[in-house]
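Next comes just one chain, in structure tokens: the form predicted on its own.
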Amino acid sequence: MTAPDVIIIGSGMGGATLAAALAPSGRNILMIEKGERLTPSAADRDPEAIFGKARFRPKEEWLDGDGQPFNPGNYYYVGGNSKFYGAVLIRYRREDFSPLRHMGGSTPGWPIAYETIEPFYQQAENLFQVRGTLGEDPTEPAHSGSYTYAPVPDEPIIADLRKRLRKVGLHPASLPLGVDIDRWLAHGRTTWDAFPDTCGGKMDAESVSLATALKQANVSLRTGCEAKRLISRDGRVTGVEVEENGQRALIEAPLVVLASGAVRSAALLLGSADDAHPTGLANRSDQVGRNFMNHNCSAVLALHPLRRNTSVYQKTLMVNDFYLTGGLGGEPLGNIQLLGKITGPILAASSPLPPSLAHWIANRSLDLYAMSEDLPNPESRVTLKNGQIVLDWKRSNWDAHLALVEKLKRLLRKAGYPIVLSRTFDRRTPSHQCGTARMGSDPRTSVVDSFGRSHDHDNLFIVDASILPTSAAVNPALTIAALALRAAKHINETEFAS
């Protein structure tokens, strides 16, 4: 076989967009996957199975910051957690490359401006066939272009709901998703939110940015195959060591990019420390690890007891009314919008209600997804506890969640809905983490710069959520995207111009 001249850790978000922008340069692009290809299974439409028996869920323990044993919700497939996203597709705001003053704190802002991404936003929502609409959402930044596709149809429930949120002032919008509606429903009528896409109804990282990069020869995909570190030599990454069917293996090539995902990326650099880092690769600034955020999120229940909703995937809508102010003192206090449609097996799984009592309210409650940004602070961070992972995760700008939870339901019940309920997600449900590896201009404070390289190794690139310096309040997954894309041009530029 043919050595890499590129090796991809990681076939997520991140990673396979990498591949499918590199690809038209030539150079053998080798993506290494731990987990396999999701295949068509009963259980793939079965809330139980995913919801009530963690059918998909990986079968490992991280640890807390008090040391306690956690089932983590991060799943090892190839698309990885893209697979079972919510398929939202939404540019950060302008405002959150900036500085910004939250309840909680202050963000550090980021080391490009939005105008630096945009083209790379458009670029990416043309990659993933983007559903949306411009216009309606007063904070969405400039597009240099339009979507290509209509939004997915708001169900009739929906429809209404959307008039009664205008009629209380507020300024609902279409979410811009990446579903195939008709695709998805053929194959079941249910929500994608949250369940597996084996039918490709999805615009995820394996059905759009890897199959497009396996498109080209040069290209090839292990799975089943592991990274358990990195070796170096001279400052510079020089290959990886794989697990694969039971065996240890060494694969070097001249590039290598790190995509596991926030968590999995830090823990494997951290793993990697020789004599020269004994610290850990690419952490001569002590921030690997560090800055790890995680949206603070709430399920927000909103029901009229007499009143069914009949809706099958209702996660259409958005309101960013409050997500650049707000608060007390003028604050963002983050994003609302709609959760994939909830039902009796999914409720009763996810809280310690009696299944009769679940079912009674999943028939009749519009469910919506209260999201607002987490700080960075360094001492929120991964470690390694002899191999182990430890996530201690500390949660920040509490109290302006709990402000936008407050005025959420308030409105509902404005709204009509008499009976509203909220329940916050727990550490289980990973929500959007990020920045253990964050980007920067200054070496002392940050790992990458703008384009994922790292500081100490210049062979070496980070392209997942890790690299956000802060993690705004809406879904990372079209950023993660356009800074692959920008990174792809980067290395074509620069490493493979000749």
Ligand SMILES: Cc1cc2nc3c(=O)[nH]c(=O)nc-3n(C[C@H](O)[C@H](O)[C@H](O)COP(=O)(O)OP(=O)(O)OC[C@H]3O[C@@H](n4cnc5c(N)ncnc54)[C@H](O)[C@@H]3O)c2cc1C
Second form
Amino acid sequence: MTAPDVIIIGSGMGGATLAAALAPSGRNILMIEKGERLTPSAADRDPEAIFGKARFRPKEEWLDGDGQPFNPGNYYYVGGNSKFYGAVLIRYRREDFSPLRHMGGSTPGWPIAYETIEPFYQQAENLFQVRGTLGEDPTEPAHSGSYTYAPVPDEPIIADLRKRLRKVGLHPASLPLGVDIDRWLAHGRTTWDAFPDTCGGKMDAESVSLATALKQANVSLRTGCEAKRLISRDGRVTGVEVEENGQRALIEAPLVVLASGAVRSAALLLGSADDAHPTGLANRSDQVGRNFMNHNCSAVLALHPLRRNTSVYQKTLMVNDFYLTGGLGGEPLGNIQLLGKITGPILAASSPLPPSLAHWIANRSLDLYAMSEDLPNPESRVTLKNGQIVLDWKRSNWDAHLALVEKLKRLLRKAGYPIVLSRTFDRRTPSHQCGTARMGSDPRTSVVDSFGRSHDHDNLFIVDASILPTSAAVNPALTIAALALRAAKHINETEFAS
Ligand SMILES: Cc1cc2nc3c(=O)[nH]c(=O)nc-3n(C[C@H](O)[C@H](O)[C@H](O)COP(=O)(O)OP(=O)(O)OC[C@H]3O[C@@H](n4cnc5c(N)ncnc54)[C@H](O)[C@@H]3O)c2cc1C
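Next, give the form predicted together with the named molecule, keeping in mind that what was shown is the form predicted on its own.
Now the complete complex, all chains and molecules, led by this one.
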């Protein structure tokens, strides 16, 4: 095999999208991926297998801040966490790129403005064939183009919810989604949120980005190939030590791109410490692993005892009336969106409720998701202890989240759901992990520049969720994809130009 021009570590949202955009360069692109491809199985649509038996979760354990082991909901497959995602492909709001005052502190703003990333959001929405509509959401930032596909339709119960929310003064809007609903439902009548995609019904990193990249003969993918360590010499990253089929090997390339997800990328940089970089690679700022963020999230279940919710997928609405305001001093509270339908088996497997009660509730409940911004904090961090990942997540801005949940509960009662229950998402699921190698203009306080290039190593890029300097209060995948497309343009222009 000819030596690669670039090695991309990780085939998730950032890595695969970068590969898709670099592929036309004709350069030899090697992607290495720790996981294997998901293949269709009976478990794919079986809530008991997914939520009860944790069939798809990794076998590994991380430690929490108290040194207690836990099994993280972090997925290692071709396509990464996007294989399980809710496929909400939403832009950060324009205001998210500037410093903002929150109830729990302030966010620093980004080194780029919304207008700089906008064309790449547009490109990402086109690539992922996002289903959506403009003009419904009061916080929507300017779009240079419209969505090509109409939104995924509300089911009748959700159309009724939309009307009820409007009546209590809210502005519900269609969720921008990367879902081919007919294709998804043809393979099983379930929601898609947290279910693995083995039918191509979700527009994810494998079904879209990787499929696009692998159409070109100059792109190759090695699965079951785990990066163990980055090797550096004279300030440059010269290669990647990998483990494949139990064997260690060194793969060298003039350009290396890290895209292993926010926790794993930080762990890899920290674990690659050498004599010249005793605190890890790309870590002159001491920011690698720090500023870990993951959103504050709660499930909010609203029900009327006499009305059944017969929805199958449910997840088509969002409400952003409290995204930029709503706190006591007018501070932002967060985003509200529907969860994928929580069925009896899902609720029974993920709560202490007796199964009969879980089924009774789930047959009636409309299931919402309240999400608030987690603010960057250098003490919220990923470290290594004897090679094992320690994730010491320090939640922030919690009062804003409680205020959002309270407002939502009150409005849902007013909208005709007398029983409203809520439950915070636990710490074991770092679904929206980000921030651990943040971008910035100052090499003293950030790890990469706004293109994802390491301040310390000119030929190392990072293109996954770790480079997000703030978590905002919307789902991260579209922003990761947009940044990867921007990084690819920069690499094509600066590294592959000649
Ligand atoms: C249940 C669930 C629902 C979600 N819903 C949404 C949603 O609706 N909308 C949204 O925007 N986001 C959602 N997310 C989050 C979204 O999936 C992630 O933000 C996104 O996938 C992160 O992209 P990434 O490139 O940072 O990492 P990933 O997509 O996770 O990719 C990292 C890849 O690197 C591989 N890897 C890790 N370590 C190594 C190594 N050492 N060597 C080689 N390969 C390695 C992994 O196997 C993986 O394939 C959800 C996540 C989950 C778990």
